[in-house]
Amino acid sequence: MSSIPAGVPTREIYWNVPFHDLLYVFLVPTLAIAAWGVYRRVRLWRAGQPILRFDRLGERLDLFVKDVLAQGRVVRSSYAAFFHTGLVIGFLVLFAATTVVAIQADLKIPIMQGPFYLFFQSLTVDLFGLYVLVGCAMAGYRRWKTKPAKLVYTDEATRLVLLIGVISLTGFLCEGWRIAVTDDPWGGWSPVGFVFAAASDSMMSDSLMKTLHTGTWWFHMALSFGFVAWAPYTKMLHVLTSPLNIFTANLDGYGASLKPLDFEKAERLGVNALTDFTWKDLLDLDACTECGRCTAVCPANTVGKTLSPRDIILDLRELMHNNAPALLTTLGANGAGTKGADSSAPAGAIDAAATLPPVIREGTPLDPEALFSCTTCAACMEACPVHIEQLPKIIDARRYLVMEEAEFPEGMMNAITSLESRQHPFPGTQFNRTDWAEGLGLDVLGDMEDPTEAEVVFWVGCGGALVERNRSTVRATAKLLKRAGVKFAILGREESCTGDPARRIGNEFLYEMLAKGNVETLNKYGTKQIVTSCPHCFNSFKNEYPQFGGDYQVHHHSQYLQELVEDGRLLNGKDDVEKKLDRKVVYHDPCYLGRHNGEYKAPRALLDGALNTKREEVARSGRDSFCCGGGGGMMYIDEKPDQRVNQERASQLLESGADTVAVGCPFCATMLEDGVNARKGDREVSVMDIAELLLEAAGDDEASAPVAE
């Protein structure tokens, strides 16, 4: 410390702590033991199937500034976010004043002193230190007093907490005895510490606190360095896996997260062993930080269902630790994971995977009831703030399930068959593709002397055309397009479905066989841009089609006909708004429209343009809406009378008061009808797609009721 002048902040470094320099002797054992805890870890996440996660470096970048370094996620719960972000940002704060320490003393680099010392080793490294301490109570608190049902309780949570607070505050009485001891002219920057301070000379002697510092600083150490090792086996592992986790993850959205099955090459359909997952899906598990949000979003769940997505990934991560020794001999030769039996692997990596357990497991959360309750919704990817991908591993549950053992609920299996024989999902319907059409005079594409003619082709979707509740929706749009003047046509007889349902379902091969049937159509008439009033469709369009050669512009109808509405095309001179309407309007947002394609905006533009009193809002809107109960073929099920998630959602949307539920999707626009009318009571409260309340609102009375046979 002599190079540095008399009178420049500062302090001793290691003062009144002999045989200091043993601190390296001990470091170097615990850094081993900590990077092999880390390499075990990446070894069992290698034994999956590789997927590319690490392109597109940018966009990767910007996602870990915003949801790692920024808590983007976290924040969305006040309590936790407040003292999670302390324990992040105080751990990240006394890294780099133990960083500082560290240059001054072994590369006698004198930057711990003047300003820098006052404003940041000091005072700033204290005030987040305090953060720490802070948010070890309220974690503390929340764990041992609050107790909320979404958190997972174990005895290692306990300890993680109580150690954390422990190494923070004997970080704090070391620092105050030496102020106090010393008499440090610059104690009084160190606010934390300077209270210890003031408070031990009033108690103590000079002598006792110097044995006591002594003391606590070697056990203020050893615990630290127990920490740094033992963090790597426990769910303290996150601190790496979180951000890796959430670098890795899927950047095209949440319609996009299914990936294809090669089915040439697989030896099994679906996923029903840990190496059938991908090595994200593997990192995933021990990335959970077991907050639970993603099962108090889910709809199953909190109509009273099994499901629980925080307990799947739970469930995986303990079977992937209990199988390691097996897991681990699936790696072949290079570190690549083994696919099943493919003949290339090794012969003891062969029957290493054939020992693993099934996925798959009765009285498991993956059990097949539990599996089969899921509506797609990825509520729980949107809720988690490490971007765990739990949507994808219970659809690759469902695919085994389904093309593997032929074991799924009556109604989907029936839904499936129309879909193979029909070429749609409803087996009683009595209409046919065209029915809905009459008397509008519609072109459609196979008529036309020269197909490309039409500016765009307007897909009515099975929901549209084969629905009764629905026909008055796809009339609407048809409408309201022939207004704008729009040139569009659509397919007629030649439609099929998208393939939607029996994807989520889990009939992957059944998909594909729609999707390239319809690819091959829509490209026969050189089709540029696609109109649908069904925001399942639209999914399967925009984010799923092309890799069948399906390139097409796609819009929503709620989107398309506010780009009318922008371009003057539509509700413009004589077609403006006569009659705004009076009615108390709250809006449902579609599960595929919003949170699947991030398109919240269209729709509420359109009603606000078409209403005279202010739109309702419910808290369960925009990204955190609450599914309809419609999708992953729950629409076809029959659920239990205490278990219907389009009630609950109901509910939630008649306390608003309004006395129509607009919506923006055929799935949406049936469930809610159904659970409206189940919960409304004496009230008169109707529920109608945009396209119809907009067509209302323009003078056509048609809009206000399904189309009578």
Given for the second form:
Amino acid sequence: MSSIPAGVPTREIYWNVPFHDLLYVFLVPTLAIAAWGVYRRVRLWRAGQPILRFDRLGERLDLFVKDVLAQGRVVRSSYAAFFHTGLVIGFLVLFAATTVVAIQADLKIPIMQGPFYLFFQSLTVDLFGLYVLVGCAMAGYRRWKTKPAKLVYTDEATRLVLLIGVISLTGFLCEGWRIAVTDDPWGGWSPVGFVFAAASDSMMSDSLMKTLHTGTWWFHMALSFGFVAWAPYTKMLHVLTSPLNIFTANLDGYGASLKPLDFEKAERLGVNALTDFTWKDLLDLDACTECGRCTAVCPANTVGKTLSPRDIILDLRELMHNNAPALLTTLGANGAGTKGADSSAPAGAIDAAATLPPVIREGTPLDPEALFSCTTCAACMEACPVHIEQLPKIIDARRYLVMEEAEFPEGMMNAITSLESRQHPFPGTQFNRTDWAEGLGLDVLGDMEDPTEAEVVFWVGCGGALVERNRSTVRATAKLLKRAGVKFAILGREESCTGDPARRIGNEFLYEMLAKGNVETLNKYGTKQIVTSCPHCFNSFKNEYPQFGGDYQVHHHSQYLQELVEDGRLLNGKDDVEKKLDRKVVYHDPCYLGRHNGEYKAPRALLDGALNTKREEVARSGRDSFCCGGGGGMMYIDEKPDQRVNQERASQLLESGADTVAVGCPFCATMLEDGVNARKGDREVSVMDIAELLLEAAGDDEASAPVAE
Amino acid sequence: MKILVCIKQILDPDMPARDFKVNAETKEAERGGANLVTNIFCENALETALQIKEKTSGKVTALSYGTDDTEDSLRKALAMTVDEAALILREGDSNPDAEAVAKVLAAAITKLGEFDLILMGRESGDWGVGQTGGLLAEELGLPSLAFVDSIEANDGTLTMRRQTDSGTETATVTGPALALITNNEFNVPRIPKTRDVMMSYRKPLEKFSLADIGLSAEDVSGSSFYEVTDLSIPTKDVQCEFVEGDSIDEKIGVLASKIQPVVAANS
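Output the structure of the form predicted together with the partner chain; the preceding block shows the form predicted on its own.
Once more the chain from above appears, this time first in line as the rest of the complex follows.
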């Protein structure tokens, strides 16, 4: 380092390491092996169907900054947040330090000196190296001591933790011996190395330290190179795949995560081969870090059902890797891989695809029983730090079972059959679509001389009109709209199911028919705005109907009523409620309003305006809410008595000590009323829709729904 | 084996009771907002036919006498993998009686060709008369068996099991025959696969007028078979009274004194 004047802080690169140029010889095969490891995965993804995920680059960059660089989702778990962030930043800092060495040693640009050397290359690098070491210790402690059930325990994971730890430790040893032997005047700027130096100095001679230094240095390098070469063959590949997966994530929210199907062209309805998935679905598989957060929050899994979103991903990943040759054959036969096996694909591609094993297999995580216990609540997707899309894969598999095999649970079959012949999923209902409105004198669009006089269509929904429990909810909503002087009308008998249950159960064909029919009806009346008290209907209108030419401004009733309150049209403004409620209320977020569509505030604001008391919150609320058990067609299934999601959720809500569970969804109301009745013991607890509570606050006699018995 | 299944489209029996209305003038049920569905026993008959086809081979034809709306029921039959369907279009508004329907079906079957087996539901969920099958067998000169819950086909013979009040009877039939199907656990109608639903729109469904099958409106009207003289919905009268009293014993006493005259009046 003759170019640097004496007295300027720096250190000698490759001190005490003869033949260090050999590094470059080893670097070539190391990088080649690593590159092959990455390439062999990337080429498999290309066997998937096309999907556009490189659009809207600005939004994608935002997400990348938020959830890759800032580890936005990883840090939701504080323990993992600490050690994983340490490993990530530690890796980045150490990589920067290596780059600095390369700039100095190979490009001969003297930057590794002066304050930069002291503050960054010595102090910062040392501290973050320590952070990596602590991170490994914490990861190891979790893996070998606390052993949470959500993790996957493999030898590979053990070796990775040990390897990173040993690399970090040997780095400090080398640094320590160098500081000790060279009597480095700047050694104190490397506090960890300095401690090692001091300890070694008191125990061994300079020559011993020099010998050990050379050996350990090469050992450190061998491990580091070995790590780089091996990593792409392990789950460490997630260092590349997870950021890519986050960058190519679905930007439209969980409510818009299901793909439309082209019935004219689709060779197979739904998915039962790896090549039926999109390339992004296949990338998802390799992006999984096995953290298990998805399964830990899954309501079906929590109550003891076999569904495990994590294991679905890991099973598919294994299937993909075990069938790599067959997948690659489909790719070759197709010529242009990402075009997928479309109908014009040469026969070779179809033959190759035929040799792929089915993805739905009994006794595996993709067992039909597991697939048909998903409530489509999207908790798994919200929990995933790397934006893996578990739910669409489950629905893709359901589509295959429902549409190609017609094999699905009886309760769902009854709902589907009823949807086909009666356009609602409740066979045996004793109500028609207008019974609930008796005596309210509501306008029905079809009977109006000028339907455009109705500024808003109140979409009642099957769960509101045809289920006894919820008739008071839709009645309360209509009464409140009337009180506020909203010019609205209902469709009455012309309303039919939006198709949400059909779509979630997996019958995309029936869903499309219902959706097209509804769009036709609504457009016939020139509908512009829709209010609905059902979050499932809300989701269909908001995220799914635009595909069929149904563009409406849609409001959940909590949003619309809250606007009316804020505008002073209802309850004369929120501070002037006629009869503030003394109930102790806990609010349960419906999945299709909250997680799927991001509305957490309006229902809470509405309740807070109507209550005298402070509203309760439970741990699983908002973004982390726990499903009532009724979504995804599960409403129509008779769950085993000891595996009822609604009862589990009821217990969580009862723990708040509330006497009233407020809901904003007819499915939640039905499911939670059953659940609360089963779990409340001798307490008096009622389950009420926010509209019912608001009407009670408005002093309406009819408001009080029966208290649960 | 060539099998023909006669199916009937009826008002949805699952419609809410309060929506069900009858017209005292025409002595018919009113459609109102109710849906039309395939009669359940007819679907059991379809399922039975399809299972025989799948075990042996052959062809299943579905036939109905109805209106243009009835096409939906026939399309559903096609979606269940029936091979072809025929619809005889009814003329006039009123629902014909069993004798008229039997005449129409017989003429239609004669036009459609020869069949080894004709299946029907044991009765329809609207009127529940249960006579059409027997009358059709008479028109066609075929042996018939009612309340059949399973059929096995072996080398040209058909083994049919029928339910009776005291158990089951088994009959072996050779040659063309007609059976009226009742439900059992093996003939629960299948849920069509979506692929088959899509295909059902490409399968043949022929529509015929009465003239096409050699009948005139007079041939099928003014039947003397039976006459509906009155049609009304039974009214239910419910009275509810809560027994008052300060103690359980007193309540029991009051209850007993209220029940006694009712029991006495009915014994």
